[in-house]
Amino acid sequence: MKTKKSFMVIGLGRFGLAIVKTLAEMKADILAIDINEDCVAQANEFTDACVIGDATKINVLKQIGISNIDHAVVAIGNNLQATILATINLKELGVKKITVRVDDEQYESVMQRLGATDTIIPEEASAISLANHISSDNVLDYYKVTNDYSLLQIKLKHDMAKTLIEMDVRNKFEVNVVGVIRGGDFFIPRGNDKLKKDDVMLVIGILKSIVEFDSFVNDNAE
């Protein structure tokens, strides 16, 4: 099994707030850090590893300790300074996966010369497909269809041994195998088939359950 990723959220407003909030859904490990102690108060609903700090100082990243993060999602609002120096800290203290939020496309490639390997123009919507995507390599896009359940695409990283229904998907993790994309062609699958490698299976279901279904398929030589 597969060890489960750590993540770090910068910025606890309403975007960073929605990072937080998906991913304590999926169990993560989460550390979310800001200045103002309200947005923390919030956080903390959600993941005991909250921190009123200023990321922009670098020592102050140091104490805390992101020696073991994964993967750093810059979400301060309206503060180009401060993402900037965020941005530039989780790069010298070795981050490999930065996440930075711009509010203007034209930042994009700025943020990347300084160490983003990646960036999002936020909208909460985008904040929890953020979410869904860094929580596992292998989910490539997120639909909310209700409040409770949700569209997931997964990209399978082997061949399948068992059918869909040797699996028992539906009972096993309520969740439903609605549609599959092989070659850039989709199919709607039957019970007696076997998923392939690179397969991306659209999984409808509850988050909950798709992540543990995710984490099945992938994580396990089934």
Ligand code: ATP
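Note that the rigid core is defined as the largest set of C-alphas that superpose within 1.5 Å between two forms. Numbering follows the first chain given and starts at 1. Nothing here was measured: the structure is a model prediction, and the numbers come from that model. What changes on going to the form predicted in complex with this ligand:
In the core-superposed comparison between these two forms, the C-alpha atom of residue 169 has shifted by at least 2 angstroms. Annotation for residue 66: C-alpha shift under 2 angstroms between these two forms, rigid core superposed.
A movement of the C-alpha atom of residue 57 falling short of 2 angstroms is seen between these two forms when the two forms are aligned on their rigid core.
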The other form holds:
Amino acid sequence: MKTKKSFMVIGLGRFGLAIVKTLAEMKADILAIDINEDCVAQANEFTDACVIGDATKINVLKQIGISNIDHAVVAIGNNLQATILATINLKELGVKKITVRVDDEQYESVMQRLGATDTIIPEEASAISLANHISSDNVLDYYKVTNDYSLLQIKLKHDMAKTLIEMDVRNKFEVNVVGVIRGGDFFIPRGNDKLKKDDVMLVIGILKSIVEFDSFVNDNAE
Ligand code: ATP
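Go ahead and give the structure of the form predicted in complex with this ligand, now that the form predicted alone is out.
Let's see the whole complex now, leading with the same chain.
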């Protein structure tokens, strides 16, 4: 089983570089690309591979080998045409998770129709917190439901000592565990269920609340 998630970051301006640096702190595998040599030089030390290239050209992406990428982030700013073409290329090459930077919210739905699984507006969301959350070992997957609400798949590192009702998850953390995957089987948990080590919880709520809940269940031996 692959333990580390691999990321590709396209566009290494301030925003893309912030994502790269944070993912590097999390020890993720990072492949990065920018058309500009200086940007590549700045990001190089934080990545496993950092190349000068034009992400609007599908052959360039093919050549640098993106078949193992779990999650690509298109962080090109101020160039809608390049953002669109890079997104279409990633989708065509089969990348499952594609987060696309949009500087204007009117383009969010356009990007989603072109293949983005998520969009991010730099002013509204800090690159650092996004990169932190999606690369944490416990967080297996991340879906943005609306601008405020997210659904995260979180793996449990320990058995829970208390049931979900005893933990008072909804009131205490303002999140809801809407599903559990245990040994490949999915079920909707009841209040009196005690979750076990290696269960994958599907947790919905505001990202900050989910992160607090994750820290509580995984960083405390509760
Ligand atoms: P801000 O606009 O808030 O300052 P930023 O510094 O991240 O944020 P840009 O300077 O626009 O924004 O950064 C975008 C980066 O994307 C640049 O480094 C640019 O060279 C890169 N880029 C643009 N087009 C392409 C492309 N076709 N392929 C790869 N990289 C590209």
